[in-house]
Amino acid sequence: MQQLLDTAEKIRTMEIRGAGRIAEAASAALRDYVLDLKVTNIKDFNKKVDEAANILIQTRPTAVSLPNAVQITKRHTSEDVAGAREEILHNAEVFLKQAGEALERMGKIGAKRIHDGDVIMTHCNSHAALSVISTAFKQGKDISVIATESRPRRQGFITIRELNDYGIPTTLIVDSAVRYCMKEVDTVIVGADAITVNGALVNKVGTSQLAHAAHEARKNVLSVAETFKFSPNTILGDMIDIEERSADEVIDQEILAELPNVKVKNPAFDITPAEYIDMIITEVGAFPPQMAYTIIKEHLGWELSHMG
């Protein structure tokens, strides 16, 4: 369990991060939990398997790709826990492995959404978006990049070191000059914490002031979701909870002592409206977000609207 609550722990704090990536960890956690589950009974191995599962669905609300990857993992129909643990056990192996290769099939699709010569714009640090910049890079094609900065944790530096090392050429703008450098641009490449059942995005926040701009300069915005980033409760109609995460983050608590008539607001992530988007680009193709509904049934099930 202390190794489970150190994954925990760290999804919470950031040093896990990526819609992604989380859900990897969140897996491979979950396994090595299940690995070592020293009980007999199976009543009380679901039991056990559960709370484990909720601790680590708890640690961020607004990445789906969170609990669809535990629930994905989780779920058995043994009635032993011999039977049990071999079918998490299972899952957990195809999911982790369908993970690593849908990065490779989306960065081979949406490149062929980028031209030669094209300049591209994105937001915070998405492997899924980096997969189609660096897969079209590789292909040859003159592209470059302008990366935001995305405060206040400043995710853009991340994606600078990682373009620099790619050797694409690559401009760190602040986030309040999007709408002034759109004018330079070709296409929007983001990534996805959240699509819900009517192709709404749910991301970074700052992603909607992107779209926005783009769609006023009449420039093609893409998302690169994993199709394990699809809310299936959204079809139930639940909402998607935006994270507030701490004022530290954005100024130090010693000034805001300071200023007894001030708050501060920090979400993490943002909404943007599927008419702000031309395509989701996932591991299965590329398709407008009106196709969202049918993403959900067909690659994530029913089954997974219906559980915790």
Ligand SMILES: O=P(O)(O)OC[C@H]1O[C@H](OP(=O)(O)O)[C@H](O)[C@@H]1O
The other form holds:
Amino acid sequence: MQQLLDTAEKIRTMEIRGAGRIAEAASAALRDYVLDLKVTNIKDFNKKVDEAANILIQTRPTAVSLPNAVQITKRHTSEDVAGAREEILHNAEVFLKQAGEALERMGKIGAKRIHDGDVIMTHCNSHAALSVISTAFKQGKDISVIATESRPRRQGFITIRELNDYGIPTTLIVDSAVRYCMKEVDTVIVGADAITVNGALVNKVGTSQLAHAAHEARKNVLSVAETFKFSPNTILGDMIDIEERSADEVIDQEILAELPNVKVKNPAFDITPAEYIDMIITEVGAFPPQMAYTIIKEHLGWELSHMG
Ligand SMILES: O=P(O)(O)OC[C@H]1O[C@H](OP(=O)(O)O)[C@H](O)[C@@H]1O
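Based on the form predicted on its own presented above, generate the structure block for the form predicted in complex with the ligand.
First the chain shown before, then all remaining chains and molecules of the complex.
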């Protein structure tokens, strides 16, 4: 259990971050937990697995990849412990393999939408978006990237390091320079933490400003998202919970303490409506956001009878 608690803490503190990475870490943590679980009764086994699953799911509320990965990993039909353990280990193996392959597939599919000479704007640090950008570059396309800083956690700094390592010409801008710089941009490419049934994109706070400015300037907006980032529960009317993080990510606590009339709001994500998104690149193809329902139904095995 200690290992699983350590992974949960790393996800909560964002030592492990990125919607895809936290999904993979959770699936692997559940696999390792089940491997060591010493119970002989299936009821106890299921109870323990559910408890562990909930610990992982509760670490961060917004990225739907996390509960989806946990559900995909823990589902089993066996009525005995050995069989259930076997199924869960198999599920984790398949999920982790598919997640790795998805990144590569999305890179290939998305790269077709990037042309020689394109200037791409990206936000935060998305492994999925970077897979598309790096694939296009490796194909020999002459591209450059404008990367936002992505306050408050400045994940943009991770992005510019990765782009630099690829040798891709990159410009770093502060988040508030997005609209000013949009005239130079051909395509905006971002990742996703969740996609709802109506095709709305939930991603790092500031994404909706990028998409809005791109829409105004008639530039393309692509989101790159594995099918496990689509939210089945939104079909039942659930809303995506937007994570609010601590004020000290935004301002020094001592400074804040001197300002009794000031409070800090620190939402980690925002919502971009479907009409501002041209295409969602998944591992099974490029779709308009309006097709989210079909993706959920066909690729997440969604059935009304399975839902609460
Ligand atoms: O799965 P990949 O594409 O890596 O990342 C998807 C999204 O996850 C990140 O969230 P955070 O930094 O963990 O809060 C960003 O919002 C990023 O766009």
